[in-house]
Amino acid sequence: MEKIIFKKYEEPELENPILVSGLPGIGNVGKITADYFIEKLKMKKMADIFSEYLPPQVFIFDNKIHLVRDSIYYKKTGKKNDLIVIAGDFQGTTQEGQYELSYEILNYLNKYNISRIYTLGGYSIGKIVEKPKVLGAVSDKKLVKPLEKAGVSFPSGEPSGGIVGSAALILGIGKEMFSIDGACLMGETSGYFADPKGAREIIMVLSKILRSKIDLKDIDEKARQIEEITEKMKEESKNKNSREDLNYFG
């Protein structure tokens, strides 16, 4: 078996496509965003990606197995730029796998003359965020001003630890080996659980960048559910601390 296999479904003709990549990561912010665009824009699948760099695993849905994979979707927008989105079940499980998958995906898509790359991820701040911001990092400074207009923040020195994983490599390899400029969009998140609130902020920013109207109703509902859960957790923690104080004085 080859290390990376592309199972092709369609090879559409696309106009100056923008590439968006959102794979699982911190708070699953990137994955939630990518999946949401695929669903709401009714994007079509170009290819599935199977690889020994992904976990040796199948999922089971309604008693049917699903071999883990990443996938490539497209949307003909009828505008200046069509859209390609990378989504999936996992990132590469090793450093070698991360590099190989990122390079081979970009190499596979190179024939479409990608005009811009946006990678998506979460930025963990270790606490529940009431109003998450979207932080940005760019491969060319000319992108900063238009992204700021779309709602992206560029705080000095952040993220201090740099960017890791597919969000970093697809952007970096795209710049160095394929001469494609781009940006990483990171939604603030606690990092404790899958975070639709952080994803919602990226969805809003990305919809402005892509000039696409996205219905936010479903992501708003998911964010509301998370708020209810976190409020319940806070209340339970408060009650537990109160009981411990009473036990101490007892």
Contents of the next structure:
Protein chains: 4
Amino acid sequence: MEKIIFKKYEEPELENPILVSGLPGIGNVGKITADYFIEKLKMKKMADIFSEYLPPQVFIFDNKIHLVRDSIYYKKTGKKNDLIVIAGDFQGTTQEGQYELSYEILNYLNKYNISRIYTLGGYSIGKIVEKPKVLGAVSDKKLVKPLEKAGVSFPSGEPSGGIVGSAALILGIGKEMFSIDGACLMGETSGYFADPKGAREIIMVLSKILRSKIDLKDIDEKARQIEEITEKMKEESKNKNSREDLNYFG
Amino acid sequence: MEKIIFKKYEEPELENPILVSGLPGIGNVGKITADYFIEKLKMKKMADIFSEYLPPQVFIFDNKIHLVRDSIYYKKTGKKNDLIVIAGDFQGTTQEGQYELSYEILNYLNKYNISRIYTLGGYSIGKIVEKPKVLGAVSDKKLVKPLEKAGVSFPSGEPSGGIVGSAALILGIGKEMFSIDGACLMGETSGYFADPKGAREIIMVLSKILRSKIDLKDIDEKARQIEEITEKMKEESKNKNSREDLNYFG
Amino acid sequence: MEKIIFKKYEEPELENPILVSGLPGIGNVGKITADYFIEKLKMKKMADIFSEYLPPQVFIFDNKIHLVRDSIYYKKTGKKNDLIVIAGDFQGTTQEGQYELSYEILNYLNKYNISRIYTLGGYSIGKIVEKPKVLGAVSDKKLVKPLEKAGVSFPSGEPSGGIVGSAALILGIGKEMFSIDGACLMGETSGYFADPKGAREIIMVLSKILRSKIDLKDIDEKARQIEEITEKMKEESKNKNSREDLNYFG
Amino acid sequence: MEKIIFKKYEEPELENPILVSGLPGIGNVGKITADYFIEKLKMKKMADIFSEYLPPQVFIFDNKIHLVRDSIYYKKTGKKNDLIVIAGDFQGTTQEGQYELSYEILNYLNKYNISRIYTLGGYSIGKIVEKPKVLGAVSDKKLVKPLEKAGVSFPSGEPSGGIVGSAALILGIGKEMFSIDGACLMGETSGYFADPKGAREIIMVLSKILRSKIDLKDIDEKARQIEEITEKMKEESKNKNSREDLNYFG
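Alt. form predicted together with another copy of the chain, vs. the form predicted on its own above:
Below, the chain from earlier opens the complete complex, with every other chain and molecule after it.
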């Protein structure tokens, strides 16, 4: 079989499309953001991507199997830039798979003359954060100013280890092999669980960049639920510690 | 060498064949079932499949080597659907191997116009079960009803982790890339050893689907033997625990 | 680069050549045997095999580097069967590498019309053995009798786990894809160190099969040295245990 | 994508170029040396090498991403031999990647008629060394004498485990597949940290071989800084041990 198979559903005509990529990763921040845009903007599917670089697995929803995949969606915005979003079940599971999937997706989309790439991810800070920042890294310095205006932070020397995975490669390969500039937007997250709070902040940044108003009600609700759960866990852990202290001294 | 080599023995003419795949896996339920059909229906071999996705190994039977392989068998049933069965020594040992073997087997069989795919597997429930159920997952909802009639259960949300390996991919790739509908049939099993009891239940389901009467005597005998062994083990473990208790308190 | 590169030195004309393969493995029994034949029969090199399936390594002999490789040697015996021997630094390090190297070596040698394949290996029995046996497994039952005459044992059901690696694949692929019959000859060995004693027994068997008289002096000397070392180790371990006992009880 | 992509910037005309390769490895000795030559000789970049054999990663410098790569630099020296240097972020991360990158780099440079190859590396001796030696291994014995004159040591039987990685393969493949002679130059290093002292000694050897005067001031300064740090660490560890002793006996 071909190592990556694009199953094409539509080939829309798009105006200066911006490419946003949000695949599963740290705190699932990128995936939550991408899925939210797809739902709220009622985006249409252009193509499914099946690949031997993804796990040999089917999910089961309502007794029906779903072969794991990534997918490409689009939205004709009627504004200056149409929108393409990459979302899906997994990143490539090997180093080779990461490169091949990133390159072949860009190659598949090359005919659309992508004007800008934004890859999304989480930035793990190892603790729960009240108000997550959105950190940025660009492939061309001219993008720093406009992103700062949209609310992105550019602390010097972070992330110190660089960026890994599809958020790194789609941006880096886009720059070096397809000459498309862009940025990686990283929402701060504890990294302990799927984190809608970091995603919410990226959604706000992206909606400014895209000049699209996105309804934040649902993501706020999800963030609130997570907050409740973590509060509860903190409380329980405190009580447990107290009890343990009692046991210990009792 | 080619990564997958089909060694062809026969190219029969087949009517609306149903494809059944039972390779080694959890409790070997799929393999036991497939091997039983091959034996009881006196199926003929169409092809051997050698591949670098299988272990670099020969088995030795009666001082003679047997290069590890999977194999394709067929049976002209004289009824509405002829039968093709995939069985063998191993599943592909890597993610890439799983995809390639599943795809290439389907591609090799494509000229036969497969009408339905049934992949077989075990569903591990972590304890010995008196009367194993056969769980199903379909690639088209229209298959749920007829399978329920044949004795298959469709509990909602199970298996929660989806299905992995060749039982997942032959079904999923069959659906997405060859447009063939089908189902995965999973026999409940403890998962602790090769389990003919789970296989027996799938054999009964499959013989209804295929309208082929299969003699159950031998599989019943094997199930009985396994039952005896596990009873003995339980007994011994109980006695041992008693003795240990005695030792402990003695 | 090509994944396997044959660097050709000679293309001799050979009469009904027998192929013997002895690569590093358990107790290095196969390699010791192959190297001994190459030396004692003053065999000539036909080709070097470089490959990315071998470790990324050079050895250093006398300040000069040696890129790791396997090699093919030949000997015009003047008798019924000329001889080809495969020897070298490593087996393929991955499953894919094992298959590719075994297949491509057979493919490279196919024009010589190999009449018989003997792959060599060690059979680990986990203890030092006084008089190692040579166990056999054949790819055609007609070879059992003549090999028994040459001193090979065919215990039923052994090795129970089958055979793995190049000794398995060159024999198995030779049979299934090149229609060449042959046998695997396994010298019993403790498996703890490079073991000339197991190799010695295979040399005797092979020299009968090949009707070539091989001078056993050097291999006998090596076997004697190993015996001395192991005797010494046993002695020391006994003394140490005694001392420890003294310490313990003292 | 192609597994290795050369992004070409210049195709200079070069006279009998000498190829020097210094990629990250033990004590980063090779990389430090190569980077020093590139900086001090103001070498120009010929090509970047991107590859799926490198990690799926971007570094971030001053908020801007840098897709990981190796690079080829050149210098027209005006002397008998022009100079080509390979430097970069990583060696290939797999065995296959090591072979492919080494082979394809040599293949890419083949049109320049490389006259000699020097691969650089560290030789770990497990302790901090006052005055590191430069050890050599050659692919042709005729190179031993001139290298000894340039200050290289050729102890017999070292490194006993051979050499691994790109320093081994560029030399070995250069010899066997491109018929280019050369040597591996290994600077002694503790192996505990990036070690400019071992690099300094290789720089001196290479500048003799290349008849290029290289300013040693900066590397001496770096070596001094490392020395200071290690002295401090030794001091602290001594004090700590004393304190611990006090604690222990106190």
